[in-house]
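Take a look at this single chain, the form predicted on its own, given in structure tokens.
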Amino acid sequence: MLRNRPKFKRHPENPIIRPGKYPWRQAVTFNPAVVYEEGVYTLYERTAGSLTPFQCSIGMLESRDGVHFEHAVDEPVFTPDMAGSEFGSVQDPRVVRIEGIYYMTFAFRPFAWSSYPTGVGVPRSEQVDYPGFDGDPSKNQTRSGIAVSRDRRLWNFHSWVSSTEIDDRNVILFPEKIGGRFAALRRPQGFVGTDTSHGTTIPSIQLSYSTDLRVWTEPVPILHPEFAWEDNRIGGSTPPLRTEAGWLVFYHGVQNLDASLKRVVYRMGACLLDLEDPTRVLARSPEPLLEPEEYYECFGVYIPKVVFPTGAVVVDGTIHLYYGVCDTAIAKATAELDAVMNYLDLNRA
């Protein structure tokens, strides 16, 4: 089956976006959202000016060729303060346009941790003392929210998808309503502390619906870890792409390499969901379609061996995939849409 895998071609200028230039992105830039309209690629980067504390904001860049990006504004377009806490962290944006309005889903921690990379695995993290925060980790779970914009530049907080009691990340809106309702992929789980463990239940991809983006149906699991390269967890990566055969969804799988060192590897797979009922999985890749191979994907500031796609657009039949590398910088790869769809057709459920 390996010989049938579609080839994602890395751009020779990778990583195409790197940290620096502004104080608020001196440490890292990664895990971007991407929108393509009227010949312009708009990219929203997750950035941090420091790892201690690791307080993240969202910056905005634009490009005509999808490779050479310039900042559209010199300040973040979405900040923790806009989500409700000046001491927080807004993370991993995904952006879609539905009926003329842009929606950004984001993960939010009300009080940013401090992180200390080890060079071999998941960094060591610690709670930080903040005014008005008693340090109780149960009050500092990562929830997910939605911001809205009409011009792609000015963003306002809209609503929460998840409560404060659970850790809910990788919330990604479908780019159109399904059966008259908004639909979102989610990855809810129980308590997650600074050790980042998730208990005995391996996190999976789930689905919720809403009529108003405020009240959501109970998440329904649709995709569980099945393969060795997913044995730690899976979660949605990029917003679903509509094709004639179904919703094309790229997702990330995490594999444990050495639990004692918290050494893991992040890879990307793909699945196909039914257009009318996305709880139905039509096809799924049994092996990853993108995995850390290049130096910039294996070694970085924050965590080694990570490719983490969060943005994908199709232009003239080509998938343009944008992904974080080692939680340090942003890279790009391309593949033919037909090749990916033909591969999934060979792996139908």
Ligand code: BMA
Contents of the next structure:
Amino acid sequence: MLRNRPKFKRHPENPIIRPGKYPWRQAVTFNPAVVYEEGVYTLYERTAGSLTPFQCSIGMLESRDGVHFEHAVDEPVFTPDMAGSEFGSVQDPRVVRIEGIYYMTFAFRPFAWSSYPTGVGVPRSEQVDYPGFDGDPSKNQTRSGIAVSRDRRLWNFHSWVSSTEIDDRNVILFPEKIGGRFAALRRPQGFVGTDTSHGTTIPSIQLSYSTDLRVWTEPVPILHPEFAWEDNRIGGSTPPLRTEAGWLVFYHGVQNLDASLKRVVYRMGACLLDLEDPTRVLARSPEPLLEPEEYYECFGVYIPKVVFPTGAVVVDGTIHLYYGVCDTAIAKATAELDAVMNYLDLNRA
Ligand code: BMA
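Could the form predicted together with this ligand be shown next, to go alongside the form predicted on its own?
Zooming out: every chain and molecule, the one shown earlier first.
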């Protein structure tokens, strides 16, 4: 099987996007959304000016070659304030265009916390005192929302996908309606542990539909962790890419290395979902297709050993994959779409 594993070629100039230039992106830039249209790559970065508090906004960059990006706007194009809380944090955007309108799904924490990296695993984080917030973590869960734009530059908050009661992130819209409805991948974390009513005990990828992007059907689990490299959780990574054989989705798998140190490793896998009924998984990669190997994927200012893809576009048969590294910077890798599809074909369910 390993013989046929498609090769993701890292760009020699990685990490291609690094922190700096503006105060609001001084500390980190990572986990970007990417769209490609008429020869222009538009990238939306998750940025923060500091880790204390770790308050994130979304910046916008453009490029003609997909490697050398310049800021299109000097200020963030989407901020916590625009999502309803000046003390909050907007995170991990994914952007798709459906019927001429751009939709950005994002994760949102109402009150940004402060993070203290440990160098070995998930940082220690503390709730911060803000007016109107008593520090109760149950009132500061990460929920997911949608912003819309007609021109890729001016964004407005549109609606929520999940409630304040549940941690639900990695919400990713399909790039077209399915059976007349919007469809989204999501990763609700409440329905896990001892609650088996949703058919999953480890955070899994689930699917919901909506006719208006406001009211969503109850999420249905579609992909569960199965392999050792997914034993902590899995979640959707990049917006589904339409292929003849099905929706190609890259997802992330998290493995526990040492629970006492919160030491984990984030890797990337791929799956293929049925075009008409994406709850049907047609194929899945038994092994990761990208994992931390290079220095910039193993060490950063926030967390070690993380590749976290959030954007993928296909240009002339080549997949251009953009991924956050160690929540610090942005890297790029490319692979041939045919190679990925042939590999998944060997790994049909
Ligand atoms: C996840 C998310 C991602 C992040 C990853 C690694 O839970 O917060 O945004 O890249 O952890 O820290």
